[in-house]
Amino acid sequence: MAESLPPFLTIKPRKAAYRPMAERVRDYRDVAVPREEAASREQASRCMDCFLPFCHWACPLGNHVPNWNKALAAGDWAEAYRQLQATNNLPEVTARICPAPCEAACVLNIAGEPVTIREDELAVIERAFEAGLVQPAPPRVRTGKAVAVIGSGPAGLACADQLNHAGHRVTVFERDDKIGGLLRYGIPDFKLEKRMLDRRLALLEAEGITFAPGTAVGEAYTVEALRKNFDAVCLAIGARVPRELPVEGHTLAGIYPAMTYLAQSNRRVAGERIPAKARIDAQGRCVVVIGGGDTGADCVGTAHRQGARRVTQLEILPRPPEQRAPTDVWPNYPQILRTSTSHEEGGQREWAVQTTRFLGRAGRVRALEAVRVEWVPPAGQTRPAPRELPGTAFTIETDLVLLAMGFVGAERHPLLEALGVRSDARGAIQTDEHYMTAIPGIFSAGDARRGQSLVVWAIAEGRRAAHYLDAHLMGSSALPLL
């Protein structure tokens, strides 16, 4: 008798299901519609369960993606559950916002079909929510040590849970009035609802960490008491300088940094009240949206929620490839383009555009002039550069602009400049390979040290800087590395 072909020849892939456009639209809920059980084991049945993982290779935490996918095709939650939990402290969110370069990765991508990882990781840890697998598991020996973690974005809360999970006594420090850093302020809940958020945060809190929000360390509470109250620090304070367009007209009025604009947007949808003066809306505007990247096209999806008359996104970049370049080869991640749920919302975007001025009337924004460029080496060089083209200028209409073309590093407040830290030239906190700044004790992990990068990435430096900081304290570590 013949052998049954294996299941990743016989069962196509089945990406996310998603709301319908008109539906999603007049709400912040999650876009996605959760996968059904049986649909969840039979994708994850389609890992082959290579000999040498690429997506293990691919993924920063270096998460055991072939165990919990045959755990999930057993249909074995809770060992799926422990094997996605040992490499991951925030699995319910990189399995929404995360970009996968774990699929990008996956051996099965060869044909362009690779495993549906992303969508396996959320229903292996909401599954495990629902079952009561996740409970509180406090350390049952304390070190007698104090740790203060500054920032409670990704980073912050990985390396805390890590740092605790060890025994040592964790207060993690937040200058907002809630915790959650990026994950609460800068991402929209149609991609993460806080609920989400605030039932893991309920969980840290029953391990033992404590939660400080509102708490401006280098200010209010200062440096010295810092020091008093703590063995050893880490900043995870990301980097959330944005990058400027010095243009002519940029001080105009309605022109505003992407995470100013999300963050008010998430704080209305969380209930609280801005006063009308100080309120950043898009109803029956015209918005343009400057940044290619994803908080580009959350700005997309958010100003589509609110009533935008029209969404305009322009990108300097040329538009990227429908499939693979000959040159961009497997495993790496694909240059390719890619549609956003926002994108698929609406909206016009518009690539290798330049923004030359903002053009403005009593004192508002009321268009903006761009001109088309094409990247070239300048003279003498390899590496391409803009160049405008001649005879392209153009004009749109906008009274809303939102800039969202990354950053450029954290902040210098009080609390570096007290504590003496240093930065490179990118703005990013200096530290050694042990993740340790010049000053004995003070450690950074996340975008403040690595510069901007992924949620997932992020989760990654907070759990190699407890690591390091641990060792630091004890003499040596049990916590991985990854």
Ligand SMILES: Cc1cc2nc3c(=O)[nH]c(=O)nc-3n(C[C@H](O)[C@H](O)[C@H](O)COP(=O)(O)OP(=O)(O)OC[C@H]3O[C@@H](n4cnc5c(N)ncnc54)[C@H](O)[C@@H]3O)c2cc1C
Given for the second form:
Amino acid sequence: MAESLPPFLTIKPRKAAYRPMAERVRDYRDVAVPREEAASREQASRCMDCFLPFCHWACPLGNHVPNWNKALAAGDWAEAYRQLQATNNLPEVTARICPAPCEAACVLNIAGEPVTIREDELAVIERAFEAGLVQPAPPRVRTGKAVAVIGSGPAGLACADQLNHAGHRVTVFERDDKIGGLLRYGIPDFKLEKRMLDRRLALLEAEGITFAPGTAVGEAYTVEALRKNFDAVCLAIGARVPRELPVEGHTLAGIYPAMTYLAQSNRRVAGERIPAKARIDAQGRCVVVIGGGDTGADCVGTAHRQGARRVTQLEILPRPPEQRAPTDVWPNYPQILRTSTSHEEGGQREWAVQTTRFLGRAGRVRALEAVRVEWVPPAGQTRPAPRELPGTAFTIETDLVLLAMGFVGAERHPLLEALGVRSDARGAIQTDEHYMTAIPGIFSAGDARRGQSLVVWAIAEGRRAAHYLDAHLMGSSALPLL
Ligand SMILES: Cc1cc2nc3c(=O)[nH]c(=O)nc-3n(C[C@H](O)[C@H](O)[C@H](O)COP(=O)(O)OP(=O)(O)OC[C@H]3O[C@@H](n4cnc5c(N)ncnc54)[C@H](O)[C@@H]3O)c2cc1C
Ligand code: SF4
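Okay, that one was the form predicted alone. Can I see the form predicted in complex with the named molecule too?
So here's everything in the complex, that chain up top.
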């Protein structure tokens, strides 16, 4: 009798489905359509359970991808959830917004399409919540040690969760009025609805973590109080200093850093009233987003939803190829053109363009001038740099410019000076390989330590810092390093 073929040869990969564009640009709800259970199980069965799982290697959390896929395919939701939560404190977040380096490294890429790992992750965690598998599990024993986590983004939350499970009393301080860091006031709701965050925060609180929003450490809460009340500290304060564009006219009204725009939009979506004078609204405007990365794409999607007349996104780098270049090999994350759901919704993208000045009328931006560039190494150098192409200058009419050119590092915070913590030239907090700064008992994790990165990296950093901080307090740690 002929043996049946394995599922990865017979089952077609099914990518994420999104709501129709005409519908989704009218609201801020998640753009994705949840997949039916049967389809999730079928897709998970495509996992080959490789002897050497490159997905596991590529995920910064070392997620047990083949294990949860196997359990999911078998319909064993409890086991799938057990495997998932063993390495990931916020799977409902990564399952929605992680760029999934695991999928790029999936062995099936060699001759086809990868397993839909991120969506499988989403299926597992959402089913786990629905089935009541995700329950508060406070530690049985408390150590008597108190730890302060400063910053409530994914790094701070993962670190706090781990340390709480180790039995320490954990307080998470947050300068903003609500907990969540960039998950709350950066990433738009159409990528991550805030009810997902609130659901996790309720769980962490029920397990005994204390949240102190609206508390800037080093200001409202003094460094002296911090030293007196806590045995150890983890600095997870992010890296929010934006790259600037100091060309002529950059101080005109109507030009904003992307984060100012996105944070305000998220507040409005959450129901906050912003006074008319302070409101940044793309409705009816010709918007230019400068910067072609994820933050820029989030501005594009937000501007569409606010009813922009026209949206143009400018990027100084050349257009990436649609397929991997011969030197860009599996299992590395491919350097290829990415088109987000926000790009699909409309607007124009321009590559290899440098903005040279802003033009104004009555103090407000009315246009920008730009020039096309080529990337060549300057004489005597090997690294390519942009060089203006003569005769390519052009003008774009605009009355709202959003600067999304990336972040240069962490703030030079007075808190760091008061603690005696050092930063490198980019503003990243310096630590040893155990995530501890030069001051014993003061640790750091996330963007503040490694520079602007990804949520999955922030979680991984928070977990590792928790391990080393626990070992510092207790002599050894049972918390996993991954
Ligand atoms: C617009 C945007 C979109 C993004 N989209 C994605 C995406 O789709 N996928 C992805 O993987 N990554 C994405 N990222 C990156 C990701 O959000 C970050 O890498 C991640 O949030 C970093 O986490 P963190 O905890 O280190 O810092 P943050 O999330 O920045 O949190 C740091 C927190 O510390 C607080 N803080 C600072 N100083 C103090 C103080 N003195 N006292 C108290 N609190 C303080 C800050 O207010 C902040 O809330 C995006 C980033 C941006 C800006
Ligand atoms: S966290 Fe990201 S890289 Fe890791 S398994 Fe999930 S989608 Fe893949």
